[in-house]
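Okay, so here's just one chain, in structure tokens, the form predicted alone.
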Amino acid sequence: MQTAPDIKDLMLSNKASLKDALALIDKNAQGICFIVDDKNKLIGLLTDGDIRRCILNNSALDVKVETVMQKTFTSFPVTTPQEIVQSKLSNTIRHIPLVDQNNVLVDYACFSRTHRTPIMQPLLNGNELAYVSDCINTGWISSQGAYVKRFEKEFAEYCGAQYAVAVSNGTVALHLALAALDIKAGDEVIVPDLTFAASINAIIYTGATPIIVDVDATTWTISLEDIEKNITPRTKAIMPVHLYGHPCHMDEIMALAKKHNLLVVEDAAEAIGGKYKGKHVGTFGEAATFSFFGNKTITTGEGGMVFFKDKAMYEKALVLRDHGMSKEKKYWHDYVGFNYRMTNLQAAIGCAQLERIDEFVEAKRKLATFYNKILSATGNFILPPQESWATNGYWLYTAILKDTANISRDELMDKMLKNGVETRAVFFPLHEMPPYKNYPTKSTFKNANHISAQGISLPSSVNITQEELDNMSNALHSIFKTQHISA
């Protein structure tokens, strides 16, 4: 993917027609190009709204762009300071062509060209620094110090949890909660095809083996007739994922559980500040996992917690995160562990961003009604579900668009970056990628493909600027203007 574009793809010379300019806007995903004579002088512009115009007036496509270009416009001489040229950018002028003496184009100015906004970026500048430095100043480093359990304290009364386990990643909070609840070797674990890998890896490590199923067309999550007919008498368990935010469907799915005598472990990873029926996600299950890797909705850098009901459990996973020793006796094993502590200075950062969790939920909810008008504008996206029983937490916002649009999900992820806006594609399915292709499934992963095909994500920091928001705003109506007209 190629970032904001060279001078040479904006430059159209004056003899050209509104078709060859539309092409070249197209190419360019900019909205406009700069007329030049045949020495490259800059005498005019020409943007897709006006090209739309044209049409409009029944002008031809062949029609000279030197006959309809705007005559009066903004430009600077190159050696003008950055900070003036970047001071006259606005909604309004997006792009100021940049001249040398002689009138010749040679750059121009432009938002994406100065700034890139990225799909993600934690928010540090509450008491994270001074937590840390206390663990610096004190000793603390380790996994012994006080921050490591008032995380899990402060963690657990958030969300409403009785016992809470911190670790130092999601992954090994999901391998971590399947040991303690003894998933092993000739075990299932029903697990759904539209998730991030470390779902499935976690089974695997366990001995035990997946069995991959379909997504919800509505909520994008785990498909309940899917589950129900992946059962067998070898189910051990069900691993729900609340992805991208919104929650399962977490009464069917205890329902489920609950007839058939089988375990829930729910992936919240992606689900901060998610809730289903009033009540936070991963609070339903035998046990539940969260992640804070440094793009979730708070972070520590790396770093999990794993809440448990039943006390015993979370008393044996303790033991097995510290490599499986005993209490009682040091340097006494119960069970083969593993050493999967979190540190007090990953924990000190946790509780820092955990000040502020409400603060960042809310701010991801705002980012989302912006992102829902914005998307709803151009008639060519399916905004991400919000069920009327569901409190989406918008971890990363991601949209799918509409198979009718006349350009295709890469391409959209290609011309949003040459306006300085990254953009992530939705995971592959599970049931594609070598590792996991040859487990024994009854799903036809229908909603998987198209959601994983036509799925796209869009920044989505608490810290995300008004400018940047109006900047990805004005990228994605020109570039759906641009292929309105096109097709």
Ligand SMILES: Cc1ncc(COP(=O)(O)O)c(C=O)c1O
Contents of the next structure:
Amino acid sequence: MQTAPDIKDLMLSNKASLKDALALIDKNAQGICFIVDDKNKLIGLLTDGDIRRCILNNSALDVKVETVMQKTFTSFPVTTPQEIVQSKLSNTIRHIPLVDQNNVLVDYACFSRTHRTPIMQPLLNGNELAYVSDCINTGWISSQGAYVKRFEKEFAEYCGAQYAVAVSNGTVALHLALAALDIKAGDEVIVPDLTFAASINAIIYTGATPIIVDVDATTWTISLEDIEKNITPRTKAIMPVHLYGHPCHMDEIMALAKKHNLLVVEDAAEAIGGKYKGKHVGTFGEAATFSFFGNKTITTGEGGMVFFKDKAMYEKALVLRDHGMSKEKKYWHDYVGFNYRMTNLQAAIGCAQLERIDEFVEAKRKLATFYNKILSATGNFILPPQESWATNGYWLYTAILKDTANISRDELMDKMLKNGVETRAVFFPLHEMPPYKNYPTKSTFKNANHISAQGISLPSSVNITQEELDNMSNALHSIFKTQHISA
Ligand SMILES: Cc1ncc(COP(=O)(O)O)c(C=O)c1O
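Now show me the form predicted in complex with the named molecule; what you just gave was the form predicted alone.
Up next: the whole complex, starting with the chain shown before.
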């Protein structure tokens, strides 16, 4: 994993020019350089703000940095205890040079070295511990236990669904949904090119053939045109994926499915709290699935849920989840089933998380509003989809870096990391990866290719701090040289 830049990437000779300083700061993306003499003794520092002011005062770019540098600044001996140095770091002093006994510059302290904003982390400070302790104190730690049914009931109520089956993760949720719908070898299931691989893997587990299609340019979700183009007599189902929390075009997908007599299995793993025309995602298709992995909007550590519209399918899924064992006759197996059960421990965490779901979803929306503001200010991004008919769940805030930006997506990720901010690239297009590239398709994947190449996700934890947001804004400011916007 990469870290903040090395000290030499911030070090500049006093004989260097203002232009050299600009180039160094551009490269290190820290907004600062430390000026040293020919013995590497620290004699000054220069920030991008200082340079801007020099240029505004008509300084020439070839002027020597030693004539314009700051000569009064904070520095510490490198032996200073870390907590003392850290206590001096703030949003105004984000870098402190560290020197040896001869005042030779040897290292520096900065916010991003002492702290890294993770792309996502769970918030578990509600009733999670109390409910898990309850499981342990009562001995109900396996899949029998009151929390599993309670979690199923309460999550279904939250979404407005009728039949819910809790399972051990979001991947098996998809497999169970497809199996309960009797998807099997010989069938084709249409899946979008941009999704986490679990969507397509679950189709392959059933023996059916996945047909990968492009996404549309506005919602980044499955393209209606491409679904239609890829329907054959063997097509049995469509799997819309509500990518990063934005709903798919559900009315049109359901109409297409009706017209061609197809089933719809929604993959709503990333869209907890997302709504299509005011109705929660996961309530449209014959089946829908969710994930409660540690990075999801609510978590059970590992966990998943399947919703069904039809009671018979739901009852079949309950049997399949439990080894295919008959509900009437113990140890009599009606199907080749699975052990996909959720434990009471997982469900206990889920019940506690559900108590705060509105708060979490609201926090994600607020975060998205802030990110929209800071990314817009750079003029270099296409913001996440937000159709008028959609409530984006904003699971993971993701934007597209414009092709006209003077930095590549990967360079941007690298610079953000150097500023203590983890980011994530959009999924690779499924059709490019070895296990999936030979499946038949009539799609050309223009949109998926572009979104995958230029898309970047920003830290989206619900408990992100004001300081982290300020740091992020500062980082973008120093990378794109735009104005700082505070959270
Ligand atoms: C779209 C999508 N589907 C399915 C899954 C699988 O869920 P899990 O990780 O809980 O197995 C994930 C993510 O984790 C996902 O993002």
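Just so it is clear, the structure is predicted and the values come from calculations on it, not from any experiment. Rigid core here is just the name for the largest C-alpha set that superposes within 1.5 Å across the two forms. Positions refer to the first chain, counted from 1.
Relative to the superposed rigid core, the position of the CA of residue 71 differs between the two forms by 2 Å or more. Superposition on the rigid core between the two forms places the CA atom of residue 379 less than 2 Å from its counterpart.
Residue displacement note: residue 61 has its CA displaced by at least 2 Å between the two forms (rigid core superposed).
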